[in-house]
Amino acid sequence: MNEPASEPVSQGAFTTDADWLPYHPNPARPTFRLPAGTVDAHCHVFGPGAAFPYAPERRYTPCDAGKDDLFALRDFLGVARNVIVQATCHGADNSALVDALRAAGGRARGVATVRAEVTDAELAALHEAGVRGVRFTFVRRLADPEPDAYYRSIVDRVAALGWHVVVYLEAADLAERWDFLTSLPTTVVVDHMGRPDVTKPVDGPEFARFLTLLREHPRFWSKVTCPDRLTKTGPPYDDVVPFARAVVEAFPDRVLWGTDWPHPNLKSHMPDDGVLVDLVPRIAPTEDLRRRLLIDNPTRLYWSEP
């Protein structure tokens, strides 16, 4: 496992957090061969800060991880396309995201962060670049959540573009946000299975609440991502597999997979992206489940125009 950097790294005008773990420089070649057309439906770009400055209100300063490195990983792993999600370190300045989308030549879509005051022209420009969703972060260590009405004002505008909503929250936040989230008229994608506590039973009441959300509200999807972020035991993430597999098998047409590259804010270890790919057949044990998870579902959500 990588150890946290002992000293901060200078990146021009920005200095990486002293305890920041840089992404894996030499991931292993996966044993599992991703099927043609696979989409990495959750990844990020950071800067480079000299070209795309990090937001003044950010809660962390990452190492630079730009589009060229993302596309190199895409090709190395055998991924066909990416869905790039705006990271909180860039706030609502989606310039790095848009730059990556334009450089991808149709092989990427985006999920943006916007403020309530965003103009119609700005939304139209994001859509033209390939943005198809907006992300709300309710994790308090990353952002200060706004009142429900604030988010609803944004949803009402982006829904007209056919966009969906991506939400990042902790398992304990689900009850608080339940009424608001279930009132939304759009597809809602929940990041990382709502961050379950994997030390608790997979058939326990906390995870049951999340499964009930998906069962009773068919507009909801889940990303079965970030075992490295959820694990308490570390690689090969045996403690996370039962949770992800339960979601994939119960809701095969509403699940997405992604790497979460370059893995922001990890403190214990930096995952090997090749190892993350090799986890796929453990959470989607049949060829049919893997095709839906990796190809059919993200293609339908991000590349099928209304």
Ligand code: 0GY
Contents of the next structure:
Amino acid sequence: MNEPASEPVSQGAFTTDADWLPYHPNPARPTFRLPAGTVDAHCHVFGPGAAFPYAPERRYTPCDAGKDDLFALRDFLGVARNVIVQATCHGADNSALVDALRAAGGRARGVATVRAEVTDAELAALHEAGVRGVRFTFVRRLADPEPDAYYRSIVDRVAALGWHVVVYLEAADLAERWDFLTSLPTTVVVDHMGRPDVTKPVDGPEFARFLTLLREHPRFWSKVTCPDRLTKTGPPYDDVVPFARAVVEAFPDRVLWGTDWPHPNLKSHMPDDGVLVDLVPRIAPTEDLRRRLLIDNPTRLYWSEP
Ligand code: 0GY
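Starting from the form predicted alone above, please write out the structure of the form predicted together with this ligand.
To see the whole picture, the full complex is given below, headed by that same chain.
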């Protein structure tokens, strides 16, 4: 594992947090070959801050990680397309995201963050650039959550565009927002399996709550992402595999995979993106499951027009 960076890195007007880990500079070439058409359905761009300043309200200052580096990683790993998700360090300024989407030539879609005051013209411009979803972050260390009615007013606007909702939450937020989230009229994608505590049993009551959400509410999808964020044992993430595999096998048509590059906010361990690819056959053990996870599901959600 990498050691946390000991010195902050100066990047023009912005200086990374002292404990910020930069993304892996030389990921291993994966042993597992991703099938043609694979979508990395959870990744981000950060700045660069000189061109796309980080939000004043951000909770962390990352290393610059722009679109060219994302596209280089895409090609190196054998990924065909990306879904770029707005990160909280950019707040509701989606300029870096839109710039990346435009540069991707149809090979990327986006998930934006918008405020309730967003105009119809701004939403239309985001849609035209390739945005197909809106992200709500309930995780308190990253953003200040708003009341349900605030989010609902946004959902009602973006649902008209055919967008879905991506939620980033932890178990306590899920319990608190259960009625609100399950009342939403759109597809709702939960980041990182709702961040399970992987030291608890995969068939225990805590993870059962998340599986119940998916079973009883067919509009809910799950990203089976971020083993590096959930693990307690480190690579090759043996402790996370049973959780991700359980979700993939139970809900094969409502799961998404992604790298999470450039891996925001990791303080003690930076994953090798090649190792993350090599985890795919362990969480989706058959060719059929992998086709749905890597190709069919993200293509249906992000590239099929109504
Ligand atoms: C993630 C994880 C995190 C951060 C963000 O938008 C963000 O700032 O997503 C995190 O710190 O857990 O989903 O990539």
